[in-house]
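What follows is a single chain, given as structure tokens, in the form predicted on its own.
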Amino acid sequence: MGKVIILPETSEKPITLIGSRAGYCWGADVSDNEKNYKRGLDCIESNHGRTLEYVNVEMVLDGYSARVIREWYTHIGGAPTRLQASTRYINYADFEYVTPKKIEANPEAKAIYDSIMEKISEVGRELEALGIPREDSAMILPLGMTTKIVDRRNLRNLIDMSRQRMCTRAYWEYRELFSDICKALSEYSEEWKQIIDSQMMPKCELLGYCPERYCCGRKPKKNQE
């Protein structure tokens, strides 16, 4: 599967940072990081969402499918930005790809899947040999090819994303991608682990019931409480 790299521009003390930014507006002492930390916790627990937007997460998402990255781009709140591996300049005549678990578990299906991926790769090499530029030959690439992006978004956006993408009914690769991000941030610092453990959850965990039309059964539907 893919990997998540948290870039050093990401603050190791997001809770303290939140408290510091809020402190300026409260006329508080922002030189004391212990007080900033406590103030930051209060902001998070009080659901003062605007303060979370001062914490940016910068990361590299590498080895995930182009399909799931297209879905990643749909969460545009809070002015995130990103750069993606270029299909104009990178040689994709031989490309890596993601294999869904249900296909991986079925030998006959996997043979068919692998054969079409190899055929696409073969055609890419043939087009390149004919002098076709990469920006044109790349049109044959499938959504299952892996890609790499550099992404920046704020904490409020990530927490909002968790409500949808940690849901059992979310697309399986997105769930794995989001789980990898949570793991990488948890390992980045203790303050990040505290945020991940307390804030990243599907909306049913937050609400105590499932608001979806089709429920996975993790929580009861609202009218079943």
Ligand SMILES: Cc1cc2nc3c(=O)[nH]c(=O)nc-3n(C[C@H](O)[C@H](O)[C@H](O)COP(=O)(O)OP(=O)(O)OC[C@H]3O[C@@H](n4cnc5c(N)ncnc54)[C@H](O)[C@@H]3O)c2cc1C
Contents of the next structure:
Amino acid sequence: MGKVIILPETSEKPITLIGSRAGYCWGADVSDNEKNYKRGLDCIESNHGRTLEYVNVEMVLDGYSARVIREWYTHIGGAPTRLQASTRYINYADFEYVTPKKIEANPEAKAIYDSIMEKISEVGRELEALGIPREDSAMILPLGMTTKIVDRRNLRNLIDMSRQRMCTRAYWEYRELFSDICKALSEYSEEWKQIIDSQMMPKCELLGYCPERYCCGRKPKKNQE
Ligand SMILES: Cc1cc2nc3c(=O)[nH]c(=O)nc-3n(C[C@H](O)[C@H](O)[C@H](O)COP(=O)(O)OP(=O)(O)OC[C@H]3O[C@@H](n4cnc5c(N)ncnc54)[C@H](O)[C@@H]3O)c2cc1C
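Please give the other form, namely the form predicted in complex with the named molecule, since only the form predicted on its own has been shown so far.
Starting with the chain above, the whole complex follows.
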């Protein structure tokens, strides 16, 4: 089970922050936070996307698979940044890994899955005993192993990500990861809860139809409307 930690550099008042930044451009009184909040809400509702870029989310994603983090890295809009746990300096001889629910529920499949993970650990230890440096033995590590990243990206990127990754057809671990992030942000502050509840949705909810070639049936395909 992965864990999301929202770091204190993340503003607890993202809507007020958006309104304050927009206020400078409108010659408004930015010292009044009540007005900033109302202006921020208006920017969000009016789809003034650039204003969302003043809100950064800094977080630690810990215990998700290297595979889902590889997908996470495809969201590059707004030049997010991140640090990732080293595969050179950390000892991965006894790495942890994610077990998909369908494998967890099938004892025979789980035994096979666990055995290959154990075998990889064993080979890692053997290579280390032969003096092979970790940066080389790390080549055998599986995508299912867990990793940790420290991530920073703006709200616009995160909202855009929800369109792709809350899609029923997105990879299940990503959907879980995204739901964990929404939960962590909702608990972080009331303004965040408001943003999560109103802005995070799959693209079909926004469009009213499904643009994917293979549709889950939640919304009609465009030509079936
Ligand atoms: C069902 C499903 C299957 C998928 N399968 C795969 C797969 O097989 N392989 C794979 O790699 N990904 C896959 N994806 C992920 C997806 O295709 C995108 O790679 C991912 O969502 C990140 O790209 P993005 O455009 O959504 O986000 P970002 O890169 O964060 O971009 C967000 C927005 O910013 C703007 N933008 C970003 N970069 C530029 C730029 N250079 N120039 C101009 N505008 C820019 C665009 O408006 C863009 O829509 C899948 C997703 C789903 C839901």
